[in-house]
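The chain below stands alone and is given in structure tokens; this is the form predicted alone.
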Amino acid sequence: MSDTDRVMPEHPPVTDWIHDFDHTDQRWTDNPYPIWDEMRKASPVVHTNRFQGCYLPTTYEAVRQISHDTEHFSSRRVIVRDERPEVVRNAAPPITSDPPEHKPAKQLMLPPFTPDAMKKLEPRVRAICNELIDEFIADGKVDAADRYTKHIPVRTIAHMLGIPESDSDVFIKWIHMILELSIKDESKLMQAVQEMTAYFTGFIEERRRKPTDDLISYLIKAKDKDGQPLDDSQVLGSLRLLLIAGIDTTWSGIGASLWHLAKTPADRDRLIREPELMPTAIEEFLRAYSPVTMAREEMKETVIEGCPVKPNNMVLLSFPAANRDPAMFPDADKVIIDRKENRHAAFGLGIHRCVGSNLARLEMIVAIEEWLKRIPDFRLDPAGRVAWSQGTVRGPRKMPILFGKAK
């Protein structure tokens, strides 16, 4: 079958949104908080049949349910797509990993990520973040997606994996090619598996013969719950992980934080005169712009907040929709930079909860406070446009701003 035999046909507008969603429709990516709104007040939980049937929960509570239940979900599969390709075992473990497998995998992944390794860290955070500014300031303007925030977390990742932060665009077309193309492409999917195989074999095969201090290093001397080595497919699905979980959805955080304080001056000028305030503020955009929505396989028929679910259905696990109820979050929908209690679940719930997240919020933090120390006035160019990604994550893509008191 050839490349063009597997794309799926373009899909169909939605007409109604409680029973017939679409998460890849363009006003839901352009702005879904209002779509949200009218699913919850509808019901906890609505269904389509697209994606060969998917449920939704759209309440805090309902994607709390599901999210703790690993006997009736499964997390074999984490995106919905239009076809379910065969499942690979250590695709990217442990976000793809259940029960039993899930927390040996999952424990393995913790070093790396405390905050004291993060802290190490931190230097070269914000060094990456002077690198980008240094080339753009100078021009008064930035489309601040493309030049900024999707090369923060890139070239991070990239130098906690001792791999060139040069090749960081190849990185970002696998994403790309993952998480929204191969949604309606399946070959999509498997070219950047394959091809992403192909480059991290060589650093593994270099990596045994002269290790070094970095995270393919740590995986090839780690051992697994029995105490043998991994082998290749478990470093390989745990490299996939680290690029695919630590890039789009940094890039995206960050991204929408920017554009919140581009249109939301009172704001920007508060966390100048407050900067003490700027981890609070971090957790609000985290929750009021969470970039992530997981899925889930539903292996057994069982109950949500008193909505029957059934098998062979996928589910689109919407911890920004979570984030966005009013029942869990006074004032939802106003982003309240100094919001006392916060509870949010921009990092997931339950046994997937992000193991990066310790990273994710220090890229963002040292983002917006290195660009605010630098390019204290800016706003969005309104001349551009402001363009969001489709599907799994969802961040600016495009995102044109200009400054004036640059520094």
The other form holds:
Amino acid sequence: MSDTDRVMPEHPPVTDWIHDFDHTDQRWTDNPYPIWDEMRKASPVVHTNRFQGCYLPTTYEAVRQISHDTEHFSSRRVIVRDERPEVVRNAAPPITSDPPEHKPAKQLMLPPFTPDAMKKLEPRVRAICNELIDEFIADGKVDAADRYTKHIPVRTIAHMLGIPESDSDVFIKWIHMILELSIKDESKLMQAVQEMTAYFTGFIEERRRKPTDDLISYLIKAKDKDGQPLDDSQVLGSLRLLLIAGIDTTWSGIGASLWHLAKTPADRDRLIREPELMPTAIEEFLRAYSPVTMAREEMKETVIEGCPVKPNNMVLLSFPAANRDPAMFPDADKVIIDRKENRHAAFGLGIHRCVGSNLARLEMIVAIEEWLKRIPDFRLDPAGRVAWSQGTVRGPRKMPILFGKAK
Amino acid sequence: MAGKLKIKVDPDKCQGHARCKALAPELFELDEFGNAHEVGDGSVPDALVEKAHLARSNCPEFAIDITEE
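With the form predicted alone already on screen, would you show the form predicted together with the partner chain?
First the chain shown before, then all remaining chains and molecules of the complex.
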């Protein structure tokens, strides 16, 4: 079947969020918070027969337990889709790895992403932000999701990998195919993976001949736990992970932070007056507007928070819903930019803690700091509409903003 | 008069979120993988008591203990 005549299966609208939820429903995309509250009030774990069977833990405690339980919950599939694509080796390690393969794969990726390593990257990230702002500041308005927040992570990752920042648009296309289109059309996943492999194979060959100090060269030089160099499938898997996990996640995190500040002048003014509050405010944006929902596959029957969970079901591991649990966070629905105690789970919990969390934090802090320096006065365009992404990663994909006195 | 406080990171619980290092850089160090451990024997100078509590209450893995000697 060709791409054009493939019929996208439509999901019927949800009428019962407790027993028949669907995270691709338009109401979920537009405003998921009341839906999560309704589910949480009903049960710590809810279930749907959609997606061939899927659970969703609604409380922080249930999400924490599942995140720490690699015996009953596998990471071999981390996106909930209509179909269950065949499990492939080295899909995107370590995010798709279980113990015992997980630890060496994770340890390989950690050193380039420590806070100290990120400090060296900071000047380039600041420059990227300012190059982007230069392009639109004179217009008095911008779709900030399309012309600012989207490009910061993709150019930063390209810079780290040592591939041309000008190829950014094609990376964004692959990510859209893998994270959004593939939920209902598996062929998009295959197509994107094939195109990525073709793209990166050339760079891998080039770096083998002539290594540099970029991340592709780091992976080629790296040794596995037996002291052997990584084979091509491991290098490609790691590169896939960096692109898939590092781009629209942070695009969403920066976008949601800017969206909050566009509609909350008091917080914006306070951050301009008290710039030292920025890291704490970013943690609160990460909690309140967590972009990433991961998934697990239930392998062995167990009980979570009194709810029996059975094999052959997927689990939508909603860190965003956990972060809105009032049992864990007082005033969970309020955004408090100087929140003192904030054990949010935006980057996951347990062994799968996001490898790029220090990079994401750096990009979010720098992107908001540079924006506020150049454009301290801004608001959502009342004539425009903010559009949010569907599915696994939540963030603004259209965000028309006016500056200063612009109308 | 309260006793001296000591902090301790449980290496089996720490997953390298690095919140402690961001909030109390004087009290925590990170290894090459970004996982945290306490500086020296974990003694908390009086001036850093508040930072020690802040680090503990922002650890998503509940990996930091504070004890009083």
